[in-house]
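Consider the single chain below, provided in structure tokens and representing the form predicted on its own.
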Amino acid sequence: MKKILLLSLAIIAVVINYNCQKSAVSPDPSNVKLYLPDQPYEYSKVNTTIGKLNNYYEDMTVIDNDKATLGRVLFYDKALSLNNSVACASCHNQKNAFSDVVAFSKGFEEKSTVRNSMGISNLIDEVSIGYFWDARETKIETMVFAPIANHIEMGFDRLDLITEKISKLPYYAELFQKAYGTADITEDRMRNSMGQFLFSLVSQNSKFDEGLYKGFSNFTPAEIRGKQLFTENNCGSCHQISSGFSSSYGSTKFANIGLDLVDNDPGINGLYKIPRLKNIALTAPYMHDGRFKTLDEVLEHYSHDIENNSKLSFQLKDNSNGGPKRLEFTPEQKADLIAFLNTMTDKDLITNPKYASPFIK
């Protein structure tokens, strides 16, 4: 009797689990218009202010043009969501330095994500840190499938359904053949090609990058003053200005900046990964919860609104009284700092066709 009862419960559990799983909606390939150049774009090289340089993957091999091309298509393909409603690019828009314009992005069923969408570029500088706000993924090929399998973002609860669905789309066979030598569509190949494309997103063409080689003689007086304020207030002890070529800087990787008296979202024991500042003017809203709409609001937080708590990073503590250190920037100083931060905008990253959607609307 006991064995029969256990068997019955097991059957019921399987039936419930099966019925609860959502089914992938097959896309209509006849509605897809894909444009790719006859010769792939050059992802193995990156444009910089001093010419073209090799572009490296996470394992320090040079990025493969055909693999990155395949990764680009996957990145922009809404078929990677359960119901064909969102792509990776839906939350990482090129014109916003591959971030989103809202505090919380909308997933495949219009539900909101729990953290703000980070900008994507210069991921070679993240290798020693990890990915996402809490750096919970340490390998890019693990990270790229996390949003696809997320119950809010893209919705697949079974990873094998992803390759099954992609295999039905006629434009992928040739892309996999070019990238890997056979038309076999596998999860590992999808992970690798998407990682290759993401690592190709290197930003090295900003006014700041040019200034590094010109002693900043190309800066305006306001930009120079902002740079001096940035240095004098030791902002660089936390915020790295990403190079896109090396992760060796020695600045802080995680911090608590006193947003709240009590941490509503714990991050890593109250700490969050510190975003780099390249293209920062394009990635609003700011912070892990997107609470600040402008850079002026961010600087106002550092000026007057830092809250003391047990996790507050030492760089933001006043050693004389143990309370928070408030930087009290004047309106003029905030304007100069914003002018400096704007020098880190890279127009090539946000307009280059090799990073844009290959799908024709």
Second form
Amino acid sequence: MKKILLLSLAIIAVVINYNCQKSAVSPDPSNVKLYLPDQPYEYSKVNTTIGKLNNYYEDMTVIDNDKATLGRVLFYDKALSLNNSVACASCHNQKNAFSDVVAFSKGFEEKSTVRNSMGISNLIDEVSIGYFWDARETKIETMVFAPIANHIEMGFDRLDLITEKISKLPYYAELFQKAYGTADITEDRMRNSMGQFLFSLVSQNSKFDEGLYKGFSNFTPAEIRGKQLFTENNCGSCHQISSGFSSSYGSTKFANIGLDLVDNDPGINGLYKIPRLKNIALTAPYMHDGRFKTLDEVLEHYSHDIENNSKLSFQLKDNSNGGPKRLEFTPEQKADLIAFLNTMTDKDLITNPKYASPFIK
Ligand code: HEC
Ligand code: HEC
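Form predicted on its own done, so how does the form predicted in complex with heme C (HEC) look?
First the chain shown before, then all remaining chains and molecules of the complex.
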């Protein structure tokens, strides 16, 4: 009898414990300190050393400094996960151009995501394409809550609980007040401010951007050769560089590059969003499943390993026989292509304090 009692107590304890894990853990604000400048950082004007911006960014006046500041705090706040264990920034790290270094990231309960985390910059370019590897989210305000609600990433299946939880944190009232005129914490305001911060992550300070305005006179011979190889081999027909964004901006937005699709991820009917190559040297591992550890492995794929399949994009097909067109790069050509891809690295994006964690001094 005693044994049965003990056993049932143990079961009750396990059940209670399990239920607790599923409800939001209250944040402990006592050891949280925010380091924000007296005057907000400038988010409405894009930082550039090159003097001239792509037209697109010239009227980014839609971005409000106080709203983006609030968005920044939310982006770095672990309270946005059910058990205070991960923030957006856990999988989108500034020093990796807002991606992370693993093929699959660990969410709030240590479970792995099913896709590779993506670097974040110049999202405004992609309003007409959509976000995520399958471009399933087309509005930034909708997109920002997807990870919060995701059962692997941050775990809030009841989104009304998130505003309730955030309201208990003392530092938010003032931030909402500054951004929106009253201290009310609403889902819409969270969506808007996070969207503003994400849109403010503009990467326009790479050697490549500078090259666009200098006729590439700043490039080394190897970088020039790499740029030529990139254009001659049709890389640029998918990863558009003419616009200067090095993201998909032309008519081709989704493609299949002949990976042997061993996983069951269909993307968009066998196609994936063409990823932007801005800061590509910083966002390894590569592809939607993080299968390649280095740019050399990526080029090895385009050189020898493109597999035929019914979805293979025409740019990578051999016109004469309809099979895959493997590009057979020599080691020198690979080195030149990598030198070119390295020109996409933007130090400003990864070091600018306005994009860094406000919780760390
Ligand atoms: C546990 C890791 C993890 C967390 C936490 C996380 N993300 Fe992500 N993020 C990913 C992965 C993985 C993808 C790709 C998902 C897909 O394609 O289905 C992604 C994709 C994105 C993209 C799409 C970029 C593009 O180019 O299309 C954005 C933007 C983004 N995340 C923002 C956020 C924000 C904002 C938060 C916090 C609210 C967040 N992420 C939290 C892992 C994470
Ligand atoms: C037919 C369109 C197309 C062509 C041509 C193409 N790519 Fe891609 N590229 C893609 C797509 C789509 C992906 C993502 C595939 C996936 O994850 O399933 C990708 C991925 C990449 C990645 C990894 C990006 C990341 O964030 O993980 C790099 C680097 C890359 N391509 C470089 C090149 C180079 C260099 C060339 C020319 C030799 C090239 N691509 C040609 C469409 C293309």
